[in-house]
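Next up: just one chain, as structure tokens, the form predicted together with the partner chain.
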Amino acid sequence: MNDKTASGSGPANPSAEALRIGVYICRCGGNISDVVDVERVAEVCRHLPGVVTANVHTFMCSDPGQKNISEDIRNEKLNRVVVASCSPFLHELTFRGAVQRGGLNPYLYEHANIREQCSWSHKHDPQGATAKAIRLIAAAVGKLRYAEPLDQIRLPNQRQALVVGGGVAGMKAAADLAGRGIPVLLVEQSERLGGQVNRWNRVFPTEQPAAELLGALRKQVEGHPRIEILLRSRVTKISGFIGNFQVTVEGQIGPAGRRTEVAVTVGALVMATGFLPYAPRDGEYAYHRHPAVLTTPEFLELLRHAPDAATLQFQGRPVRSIAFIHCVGSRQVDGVQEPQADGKINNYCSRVCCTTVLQQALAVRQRFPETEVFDLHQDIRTYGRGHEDYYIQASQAGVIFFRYHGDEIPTVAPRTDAPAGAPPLRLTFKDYLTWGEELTLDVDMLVLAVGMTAGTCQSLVEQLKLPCGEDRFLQEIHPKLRPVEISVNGVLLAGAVQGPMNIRETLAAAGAAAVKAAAILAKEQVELNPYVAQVDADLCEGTGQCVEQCEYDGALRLVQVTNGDGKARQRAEVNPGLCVGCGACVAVCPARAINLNGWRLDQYEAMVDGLVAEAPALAAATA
């Protein structure tokens, strides 16, 4: 964070007398103080050793809230503050820039949670969540008794990035950054890029040629003096962390088209590997099973080669009606379709497959007038702008809608039996626009609008340990604020690499994932967390048990350190670039010579005494 303050290491450990803690209870309006007696806790966090002042606020995160809080440090001279709210995961930062802002440095700040890990989950038990909340709060305390000021780790910043994926998301992304001055490495698995939408015929709702728009997309990265193309080639290996990401990307690469690797380093990278279309199972709605069933891209394809005519041809015989059934691939219900091959179901929407076939529907009725078609659904959610109108002209040009219920899906048999010249296809299902009739219809054709399913980047998703919802795409940060960031610090996602979007909501997030890599790549510098592991070297005796533990290649290694007696001897040595803070080395260090910063062994321990406190002594400290 950018503050108004400027950063600084604030006092060192004080004694344990010297210790002016200050504690903030948040009511977080009423989420904890229906539950949590925050007043109770507050005097008896009053009582706590070291605590100089603990108050109540509405709303801590607020800016009253945290001015509450820079104030005391510098009128109250607090060297320590606790805050007690929601979990870090939300405030953490909020609070640490108040500390700082108060003068305090940043780590000399704890934080408890007492909403979800007390409020939310003892609703029902207020005495029994009031004592937790104190418990917790002196556990948050105890641990601040032994924290030292600690500073952000900062390293070089490599301020160029690889966009990962050529299709209307990476090069939006590409020129989006090449744009704002920063060097990309636009990496494309196959010999052309723009992608899925290669396959496209017009976009909604412009109604503008797919051909057209990958073309405007191509004229920005294409020949852009700060873009490498790298086409036919993929990311074999990347390791590293923001700022400083070590990729190799294996293509045939330069004049001679040879099989070559190149190395980049790259200072953020943005995953737009996008999606694959749903594939039917064989006999999935007759899919497989009868010709005349196909897949909205497949169908596509078809209407992209028919010339205009009163009926649709296929296969050299008039298609006098088509049908079309929404959600195949998505919204599907345990129990009712056939798991996928990781034995999860797609209970997700795909969020385009509405407008996609009210779009071909419509383009057929309009092209060939005597094609009849029918449109079963769940529910239209043509909710983009400019979509409804494909709705409203879909049904003035005589598409007939039925709708049917996801636990009770249409069956389709092909028709054996089907005299010469009559529709070879037959559906049966309940249709809810008319009180649950089971209806049968025989058409000519069906076209399946299949979902969107995660694409395919495994090896980098392994590679840099990126997380993966239920639904296989990746997972955003948070769903609602932090779309295009996920955990992995530097990894930006742009597209329909995190969910289904369309192309105007790609370009959005390919837009949005740019900024965020640009305001890294703005920097000279990055910024780590500094929780990291530290070798005591006086303590360690060489064993090398924690670089046998260590997940993270090059975080941990020994080297030879020559004393003062001449001798050379082992030493673990981390890499704060590469160390995530794991602790697990802590875990094994026979003689405790490793330990985290910010997150000591001693400050466990105290954080232990606080928690199993006896409830005697706490009541004792409210005497």
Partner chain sequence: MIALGKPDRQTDVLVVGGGISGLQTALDLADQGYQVTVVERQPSIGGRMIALSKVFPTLDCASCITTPRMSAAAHHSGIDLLTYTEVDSILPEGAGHRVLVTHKPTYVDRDKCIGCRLCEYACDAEYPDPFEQGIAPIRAIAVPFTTAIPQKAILNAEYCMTCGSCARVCPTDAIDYDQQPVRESIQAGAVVIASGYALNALTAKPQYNAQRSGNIISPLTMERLLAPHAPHGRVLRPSDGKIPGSIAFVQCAGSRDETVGVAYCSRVCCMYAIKQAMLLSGALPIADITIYYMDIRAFGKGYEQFYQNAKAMGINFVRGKVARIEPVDSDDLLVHVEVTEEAAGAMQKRRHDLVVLAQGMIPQWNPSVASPVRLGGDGFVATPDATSPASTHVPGIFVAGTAAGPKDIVDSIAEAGAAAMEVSRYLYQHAAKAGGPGTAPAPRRVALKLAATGS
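What would you give as the form predicted on its own, now that the form predicted together with the partner chain is on the page?
Chain only, nothing else included.
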């Protein structure tokens, strides 16, 4: 390999004398060292060109481990650092901070994943896992030979937030942001705030009236001097990047209520578009085939307006028996339930349905004591604090439980030949609380416990290229390390937009989203990682192939420039706020005029050299 980069740009390869690299290998409490011979790895790495120290620590991410790195940078005059530990998704920011505290540019650090890629994936081959760990570290050391200090990208920040969705999550996020001094635009497509909770009677497990909860939240946002609320409105266009999102809102805006458009610029966006209850297909469990088959939201409406009596009344007749079926639209099984419109089944658990059913079943037994209640479930998942009490109380109140298997769902048929006054619905199922006995149950009403499905935000998903999981909900980066954050900088998730949640979880997530949005908007500028494309103006031929390949609108464009001879030509220009560093442009540039900061082509080549090197030390380790 030449000492220059393949494209002619980038630094020359520094001599081994100029390099002072420290390698830090983590035992990960045995997660790594139980398989990988970390002491052997350290011994081999001490002989790699440019490496002046290689240390092993039980928990490199701990405070003592980080302190070890920072002190070595100062004492050993290190100018590059490699950390070999678990996935960089977990602790890249941790080690970058440790490097910076030692006085070194944080982008002169490289990470080698020897847990997921070595000890965990080759646990039955310790020798092979050890050899692979050595080569991964050698690749990281090779990459650092061409590393250069990088500075964060700093962009102007429009210190206003947009909250999309005026349900519980949206109101909570807006109130918390306004309480931190941040102006908020709250957009809700319906005629009132509150979302799905407007349909509820009481919330579990506190049994607080839903109207009371909503009233308290509305009081916090309506009339607040820093919150502008737009009802009957929706976001139709959105573009830009963190600190500078251009948003178009269409709706009945202003005192006259005429449909119009407004354009605003915001620095951060909170997605709080919530969920939709699963809509059973026509005929699913006889839904729409018989009026006494309801969904849980519909049954809630019935309970809200029904007077207390010996039995529940429905359409002028007494309801002496009710059956609930769990997991309608959730935990679906391939080949049993029909797929949804996108060809997928809803194989996830909606989490809150079990407690919802038990709350409703208990309410029926308490308010209508002569109405029998039957519960058909796959299993009971009352996972939250205080939720199990509903199961105990429902059992004590006389609710009768049956258990079916997900691949043997109950069948429901209207009893067209039932005598007058007899139950009009017949359920047939195998009960695995009685060893698979097939049972028939005739009831006056059937309630389908429908799950949660992703809310209506597809337009914004497409415009901002927001990632969705297999369940179609928006996907956060990491549920523990970066909750409520999504891979698009400046966009936060609040509540059930990212998956099924109960009220307590929704409020907590909305509060977390507000805190993170406020942290973004607290500064005059936003700071971004410098891992974006960079164009060598001297090499760029302006073919436009990079612009055609780029999937992020506005991240790359062609601009007119003037040569030294006065002739005009085109060249590519990068918008660092929109570039995500995917590298698609690098692959198609015929002149090799584009590179990614921190991941240049010469660095890739050096990594390959490290992986395939047959130096004596590496050969001995892999023998």
